[in-house]
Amino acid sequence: MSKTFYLTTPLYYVNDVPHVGHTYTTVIADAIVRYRRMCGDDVSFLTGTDEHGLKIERSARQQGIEPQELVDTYAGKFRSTWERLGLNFDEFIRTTQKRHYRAVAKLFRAVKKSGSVYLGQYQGNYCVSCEAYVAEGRNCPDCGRLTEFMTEDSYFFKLSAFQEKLLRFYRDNPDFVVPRARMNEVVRFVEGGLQDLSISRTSFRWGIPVPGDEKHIFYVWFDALTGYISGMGYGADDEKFEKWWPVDVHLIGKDILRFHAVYWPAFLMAAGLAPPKRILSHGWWTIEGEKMSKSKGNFVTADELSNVVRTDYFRYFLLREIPLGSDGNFSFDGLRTRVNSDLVNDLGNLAQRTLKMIRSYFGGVIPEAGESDEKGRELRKSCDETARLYQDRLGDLQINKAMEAVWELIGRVNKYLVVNEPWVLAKDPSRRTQLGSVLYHAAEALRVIAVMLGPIVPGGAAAVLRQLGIRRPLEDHRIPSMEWAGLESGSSIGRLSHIYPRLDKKEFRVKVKNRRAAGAASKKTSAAKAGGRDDARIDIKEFAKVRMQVARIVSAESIPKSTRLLKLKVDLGSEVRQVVAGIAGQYSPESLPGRLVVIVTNLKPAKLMGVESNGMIVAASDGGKPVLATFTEEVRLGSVLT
């Protein structure tokens, strides 16, 4: 019977599109859960989206629509983006779905039971970015945000009950956070003492109710938590929620530690419920040496990632070049580097001379693997220590270092063909025996190879098994396969081609600069439709350059042959000026004289079927019908908004 291997990325929150942080998270995770899958476990892979909060309620009302409507937008780009990049998971829970409701009153429910939990009063500091309640001071300890005081009624969780069962909990699973230091940080907060958590709100309305007592809604982290059983059956199904539960691994950045590592296995506790098996807090992406962020442009999404080079490319660059736990710098012309000194130059290359020299001197059959020499049996040796090193690592976790391994391998089999010289052998017919065991050694060494890679870069592992003649899907390739001599003599090699094309640096440097300026412009765009988001903000020495006077309408007619603009006369006090405005569809000319209005009045003149304005009525568009600007008190004509 398989074992069953369950792990999730964080639940991440909708308030952008996926960027290179994201893809890193769900990359790890996609790498460890293939891997899984070739030991032959049953895996279950859950990823999904964290829908509620005071910052989405606030964002959806900026931009003037429902919160609904703005979390199905960017649930769907995430969803849509793992699926694109070939990240496969295997359940995608969303914390506005039903049964994600019944789980989270489900918890609740049994939380409450067990006597942990009470009804209070909160008062304090509370940082609406990061959703997080702040012990003291302004400013918020994770993002240095400024922090909002708060008074509200609220219901506790008795945390400060869990502090001994907790330090006990962390002493019997000394590798319950990986990587150690970080584990050292959850000890030492407990440590220093655990004060009882506010779980739910009252001061807004996006987010699940409180069973019993609607007037609260769920904290967040309350609420976003238990997705990591409701997407597993948790309050619906309970012979699928046995079977998948505890989770063996929570894939989390290192900003989210304490909710993961301390309230999590607290609740669970209080619920009657399990701990997760293990936590892997992995570090953060600077953007060339800065903080990721949209205001300072260097924020890169995952579809410029995947619009600039293949999967592979980037996948392989997260994966390989900071240890897992570690912080790391995102470069384009590192991820080039990279690319083209280890796809390229080691593994691409590897596999192009070694398959051109079977088709070149074997007509495209794999030849016969021959008694082995002392340098074969080296090589074959390298293979299998490898290949238990290679699970050793990443059964760790250790997804860097088990690459680390690979391409020392891969480095092994390059100078395993350097020394014996295969193209000095083609020339001799009676070392022809000698040639083809050199060859096969190769071959099967780059079988192995690609078998190890397929958690890592799979489009380009199996293209190397296609090239080596193997027919069998790569999916379908498990750990024995890493065995040596699974390379079958007499079978033909498929159609060669490069496996991993050079990111030449000119063209390349462009193709970044042209896909990431169509980034910005798309973000530009939608900012503006948005009505209201960040990134579309003027500073206020831009918005001084408009003047918009107070006016009042001296008369009002048709405009020939246009169903939507009336020609306008408007008293400013000081002149009487000439408006076109495309309002006739709302408003008949008879009812506009006499009204106060607001006219921006330093527009360069323009004209409209032909008529000429001399500035530009203010109104709203309000479903799409022109609503314009007044003023309930009289105000002197000429005077200027400020």
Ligand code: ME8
Given for the second form:
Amino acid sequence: MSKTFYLTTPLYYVNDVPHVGHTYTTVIADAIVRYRRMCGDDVSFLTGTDEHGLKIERSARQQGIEPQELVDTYAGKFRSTWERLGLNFDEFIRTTQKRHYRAVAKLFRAVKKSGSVYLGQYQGNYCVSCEAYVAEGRNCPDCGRLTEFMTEDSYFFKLSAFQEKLLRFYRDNPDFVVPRARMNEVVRFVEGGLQDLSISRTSFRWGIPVPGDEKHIFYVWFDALTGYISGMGYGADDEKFEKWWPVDVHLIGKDILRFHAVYWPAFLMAAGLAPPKRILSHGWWTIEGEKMSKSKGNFVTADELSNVVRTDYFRYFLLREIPLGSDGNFSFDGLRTRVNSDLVNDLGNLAQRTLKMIRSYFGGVIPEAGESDEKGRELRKSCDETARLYQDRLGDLQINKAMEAVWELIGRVNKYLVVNEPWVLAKDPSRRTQLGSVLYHAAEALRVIAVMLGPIVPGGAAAVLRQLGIRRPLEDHRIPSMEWAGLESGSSIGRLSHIYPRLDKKEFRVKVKNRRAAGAASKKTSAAKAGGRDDARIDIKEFAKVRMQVARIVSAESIPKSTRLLKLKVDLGSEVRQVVAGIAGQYSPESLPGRLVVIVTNLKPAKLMGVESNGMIVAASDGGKPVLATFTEEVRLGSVLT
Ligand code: ME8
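What's the form predicted together with the named molecule like, now that we've got the form predicted alone?
Next comes the full complex, this chain leading.
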């Protein structure tokens, strides 16, 4: 019976389209999974989307749509992007699916039954963007944004009771987290003591209600992590769950290690379920040397990437450029250079010249292998050793090291041809057997290389096999049983063509520029379609409908139970009005009286947290943070903005 192998990517947030970081994780997952399939394992690859939480709820409200509509759109984008890029997942779990709701409720009940849950009160600074409370300070240590102070009833998970159990588990499984340095980080964190963990919220509605106490919504991490089991039958199909759990590898970025290596195993232990076998934590890409961000304009989407180069090219670059676990810098120039040197020159040329010589000297028929001479035996030995090394390294999840080994072999085969000079042998009819043997050895090594590259660059690997005349599809080749002399003498090679076209520096730069500009334009159009502001032009009459007037803030006070809202009295010259503004995170009530502000005065009155608001204060949204509009010159109160 074949071995099962279950691997997951994180469930991506649906607040934006997939970008190069998400693509990196999913490409690594796809490569590992393809490798396991080519080892004959029974594989399941789960990816999906994390769709609940305050951030989604707010983002939907800002766009004037229901959260469900927003998450449907983005989850669809993730799914279709991975499909288009040939990233072959087996399961796509969405945290808004019914099967997921059932699983979360079941896990909670199991955890509660074990006595690991109690009702308490949570207070702290919460980062809306990262969906996490912040241990210290006003700013989020991860994204740097200003946090919001929150107090709420909350169910707590007794994480503190799991310190010893977790440490024992790490001791018994020293390779639980790869790379080792990150395992050490986790151990140090747990040794430092664990605080109980708030796992429910009452401050937002967009999420899964806690069974039996529905005003509580599950904290997004308790919800999202459960996706790894809800997608595999937990709570619905015991046989399926038994088959796949525990997961072989959770593949994640280093940013979410603690959730996976500490909280998740503890939840599972409490519920009487096995913890994951391994967590592979990879590094982060910066773009052109900087953290990727929309405001910096260095945000590279998966669509842009795949519009600019073929899938093999960016797969190769992402997998080869940095060792798993390290950070790296993404640049289109770096991608072009790597592709040209490794795929086009090293691999492409080896395939091209070997196959061309077989076509020219042997009419396209694979020659006899003959007796291997010293150099031939060495090459054969190199192939066997590389195949072993490659399997050891991939088994150990070191993709980039496995690729290095293959490229060393490519170098050796190229050298083998240079040293044996088949083009010289071809001139001497008495050395035809030797010529045939040299070309057989090179072509056979090429076959072994192509099979090993199958999980990494499947497009090119399949093309090499086809051109060698091998009809068996790439996926049907079995890496562990790959033996020398798999290539059949006397068989015909296929039709030859370039495996990989070169990326011309100038042309490529223009293409990148144009594609990125096209991407930016289409983003604007869709923003406009979605009711966004960027390109949705209005005429002056429409603008004139909005009445904005100058006012001075007379007083400001907090609104009980709200961390975001302030009640303001503003003087418009002819009247004093009350408005409610969502600026408490950025402005203290004491700092506001006396300020000149802009008020939209012809809005219908509305109630916010039970307090009437008769107008709206105008502020810029700087990355979600409100900044009040004001005047630097004297201006009469009540003046209308035109
Ligand atoms: O964290 N470089 O979702 P997310 C490399 N929903 N990888 C990157 C990256 C970068 N610059 N940016 C993102 C979440 N990633 C949660 C997960 S799991 C139950 C819940 C990758 O959409 C990396 O794998 O923010 C990271 O862990 C993941 O995207 C975060 O995706």
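Numbering follows the first chain given and starts at 1. Note that the structure is a prediction, hence the values are computed from the model and not measured. In this text, rigid core is short for the largest set of C-alphas that superpose within 1.5 Å between two forms.
Flag for Gly40, CA shift 2 Å or larger between the two forms after aligning core: Not so; Gly40 is displaced by less than 2 Å.
Against the rigid core, is the Cα displacement of Ala405 between the two forms at least 2 Å? No; Ala405 is a residue whose C-alpha shifts by less than 2 Å between the two forms when the cores are overlaid.
Classify Ala556 as shifted (yes) or not shifted (no) between the two forms, where shifted means its C-alpha moves by 2 Å or more with the rigid core superposed. Yes.
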